[in-house]
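Have a look below at one chain only, the form predicted alone, in structure tokens format.
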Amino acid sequence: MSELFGHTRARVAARHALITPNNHVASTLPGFTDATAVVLISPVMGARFAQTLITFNKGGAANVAASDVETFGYFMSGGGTLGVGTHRQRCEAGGFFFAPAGQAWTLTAPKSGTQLTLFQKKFQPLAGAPAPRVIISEVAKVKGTPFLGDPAANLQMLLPDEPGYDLAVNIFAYQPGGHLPFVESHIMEHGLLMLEGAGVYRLEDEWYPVQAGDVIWMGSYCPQWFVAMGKTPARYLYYKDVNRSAL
């Protein structure tokens, strides 16, 4: 009802963003056919990586060219058959992939009403360092560990923590109540979804109620801190850049 009048909670500012589902402005993108596209983080709003959550019609696929773009694509629901490189596997909801720069990649045959999440980021390569490998997996076959000894804060990092790979993504759980040490400030940005659960996100000085569905664009520098509410657990998957220098 609160539409109707023009209220909304979703917030764009210089440093952070909030976008909720009722927000959302479906598009077209290159690469994917009998499906829709919502961009929900870019370098248009002062991001340096898109977020974009792809919903597949019957009958539709993904077939995106090797470029210098990397992607990290997780599976909200459904699944369908990916191929990266020379790779193929099916995939189901919680499954998740990397796709190096340089590689293609495709989706065949997704169930009908199949959502993914993209991170995608121009490859900043170093020099030294193994280029980073193709990865197919699911969440179920990670182990998670306690952020920092708390055992109500779980996180499980998807991608390896080696110096080829510029960006990680990590999913972390949390029980009733449970929540980030302190208020963090640091140079990695952060895109963010909620996949279950509720909570409040601090977000430089304002307090934001956020839920499953929602997207986060935490900026360098954005102060930030999150605490999980009401009687179930909450988990989000988010992304950070990593491992290259500030200059």
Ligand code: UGY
Contents of the next structure:
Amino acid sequence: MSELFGHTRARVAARHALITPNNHVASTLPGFTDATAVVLISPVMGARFAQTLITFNKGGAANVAASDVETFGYFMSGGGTLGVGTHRQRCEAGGFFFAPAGQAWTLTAPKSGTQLTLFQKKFQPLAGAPAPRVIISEVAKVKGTPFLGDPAANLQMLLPDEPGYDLAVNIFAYQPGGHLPFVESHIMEHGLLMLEGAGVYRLEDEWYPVQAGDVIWMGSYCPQWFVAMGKTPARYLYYKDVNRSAL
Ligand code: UGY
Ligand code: MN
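Since we've got the form predicted alone here, give me the form predicted in complex with this ligand too.
Okay, now the whole complex, with that chain kicking things off.
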């Protein structure tokens, strides 16, 4: 769609939002030097978490202080040396990390242009459950499974499925024509980044064409459904809050 005359695919509604790369306005954030930040989803929108795109310039770095916020990071491109507590590991595109609440984290010497997507939320501890651990890994090492038995919708769960974790981050890969088996409506929120391909996302009572680079917020109970379109697979990375009581 042409942006001429103010057209955009973006939509910010009460319980969902679509933000496209053409809508981005960069700012700076504490903890990041020589880097730009686009806060794509945040509590001011109505969400209970934040999704941020960080782009590092030459000489950039991240030095994020420990707090009650936990961070999941995904390397969309580039790479650098990631440090969480005493763990240090080189990460490239497709790499990811989890820094639990109470742990500082750093990214040193990122390649110029490195892009990171961050999902951040205030950690809700669960009495009796072991605290979440530091994780630094890569998507290629995570086994996928057909979602509800459908080989056209493959799901990779990037974080352990354990009660101590109050968030999940997964990657869904759909073959062309693959789709969510039904319209979901659930208490968990989602933050989503289209990684590859294209399709149509149903959010509440609207159907949106979406493609790589788009970001979607789905608030609690937002009816949601997706179908992959085109001749190549579609993949998206998404966040959800899990494992905590509603009351
Ligand atoms: O995990 C989920 O709720 C997932 N099936 N939702 C989605 O892809 N919109
Ligand atoms: Mn869902």
